[in-house]
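Take a look at this single chain in structure tokens; it is the form predicted on its own.
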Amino acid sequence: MLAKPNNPRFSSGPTTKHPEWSIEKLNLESLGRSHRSKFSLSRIQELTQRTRDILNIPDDYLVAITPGSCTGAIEMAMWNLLGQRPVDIFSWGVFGNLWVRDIVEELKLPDIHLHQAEDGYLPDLNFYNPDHDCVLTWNETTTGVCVPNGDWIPENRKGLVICDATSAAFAIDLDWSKLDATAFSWQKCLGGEAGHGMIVLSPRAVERLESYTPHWPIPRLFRIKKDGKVIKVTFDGMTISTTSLLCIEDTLDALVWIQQNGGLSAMIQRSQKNFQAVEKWVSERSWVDFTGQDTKTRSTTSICLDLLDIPPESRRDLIHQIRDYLADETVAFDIAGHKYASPNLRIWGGPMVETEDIQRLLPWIEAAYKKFHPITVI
């Protein structure tokens, strides 16, 4: 009998809590109080400061909580900052394509340079023009393909780099000198709750914000400047809209756990170890491979796997059979890939996942595969 994972939660968002999480450990003193109260504000400010400390965000960068998860944060950046310069958009998955749609169909920018790749591949980043603004998703959760580094971004660029880093922050060492407006959420590598995002602005982004005003109206939830100046209180804990203090406490609990367990470097190592367990398993089998074709650009958090010998028209059905079987057996929840991506299995390998659970899951995937596709020679 195969051993089951101790924790069957492998969803790519919201993801599993850290291994020592318990709701009884959360500080609930702020619940039922105004998020503007002195105590509640201090908890929000502590969350922001711990985020700075763990991610090594420079002191002159601004950090704020946004409504609407990473989506709200990246939209806030695009609606406030784009339009002054031509824009290069790099897209290779579902979420990157969402930002393409907003820039092309909603903002209707006049000078767009679109660089896209099919699932499993990264666009050629050499097409980036440092005189242009740039929008990209650092880690594409729907294909498991990740930007390997920021070497292609010069520090003396004239344009801004706007980055969706929601499945990268806390599992990849981001080079902040290469990023000007960075968005992420708590529901990925932190195992936090959905609905809130974070935005990090470089001094260059702040200068753009205060010197340039787009011709389109800015929705209330995206407004971070007034009378031509950044609204500093927004970046001092006075959130634009009402914040869930329960979500604040849950995320603070995750940040404390990270600091008590080795900080960012340890979280990166945990995620890499999870990926390496899958990598070894895949290398020993002929019927499965990573969706990401280049070993240098495979994500260590959103681990996407293709079933190689299955016709495309029946691949999704088989993946759903495997998904449902493993869920019914309480082995793994939510491991089918995104419905708008090419059919794949998707295992979350972020830092809150224990490697032992990954190792226990993999034989179950093989058993399920043989059960529903028995004619394949392994």
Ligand SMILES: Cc1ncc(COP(=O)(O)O)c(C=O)c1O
Given for the second form:
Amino acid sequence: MLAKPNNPRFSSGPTTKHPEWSIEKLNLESLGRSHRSKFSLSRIQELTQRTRDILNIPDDYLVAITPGSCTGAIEMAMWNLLGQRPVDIFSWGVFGNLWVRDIVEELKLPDIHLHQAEDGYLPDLNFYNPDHDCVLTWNETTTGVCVPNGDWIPENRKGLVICDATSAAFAIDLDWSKLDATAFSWQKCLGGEAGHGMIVLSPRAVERLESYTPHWPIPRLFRIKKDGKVIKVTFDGMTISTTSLLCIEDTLDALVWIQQNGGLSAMIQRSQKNFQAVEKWVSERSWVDFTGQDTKTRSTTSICLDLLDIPPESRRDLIHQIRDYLADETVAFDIAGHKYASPNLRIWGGPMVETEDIQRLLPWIEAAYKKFHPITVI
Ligand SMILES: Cc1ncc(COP(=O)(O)O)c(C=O)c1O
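Given the form predicted on its own, corresponding form predicted together with the ligand:
Full assembly next; the chain just shown is listed first.
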């Protein structure tokens, strides 16, 4: 009998909580109190400060909690900042395509340069024009393809770089000098709760905010500017709308765990180890491969695998059979890829996942594959 993972939670979002998480350990003192009370505010500010410390966010960058998870944070950035310059949009998966739709159909910008790639590929980043604004998703959770580095973004660029970093933050070393408005959520690498996001603004983004006003309306939930000036208190813990203090405590607990367990570099290593366990297993098999075609662009967090010798029309069905079987066996929950991506098996390999659990999962995937596709010689 194959050993089962101790923790079957391999969903790519919301993702599993850290290995020592327990609801009893959360500080519940702020619950039932105003989010503006001195105590609650101190907890929110502590969350922001620990985020800054772990991610090495420069002191002159602004950090705020946003409503609406990563979606809220990235839309806040686009609604407030875009429109002054042409925009290069790089998109290679479901989430990138959502931001394309926002820019094309909602904001209706006049000068859009769209650089898209099929699932498994990264668009050619050489098309980036530093005079333009740029919108991209650093790690496309739905295809397991991520940007390998920020070398292609010059520091003396004129446009802003707006980045959805939701399944990258806390698992890779983001180079803040290359990013002007960065969005992420707690429900990815932190194993936190959904519903809340974070936005990080560079001084250049603040300068844009204060010198330019888009011609479209800004919904209250995205409003971070008043009388031509950035609303500083929003970036000092005064959230725009009421925030969940239970989610704050849960995220604080994850941040403290990170700091007690080696900080960002240890989290990056944990995710890399998870990826390497899958990489070794894949390299020894001919029926499975990464969706990502270029080794340099393969995500260590959203690990997407393709079943090679299955006709495309039956691939999704087989993946669903594997997903359901492994969930029934409490081996793995939620390992089918996103429904709008090309069919893939998707294993979350973020820092809260234990490598031993991934190692235990892989033989089960093979067993399930053989069970539902028994004629293949492996
Ligand atoms: C890359 C990326 N961006 C944005 C989102 C949307 O996140 P949320 O639903 O938390 O707003 C996700 C969710 O999986 C994602 O993977």
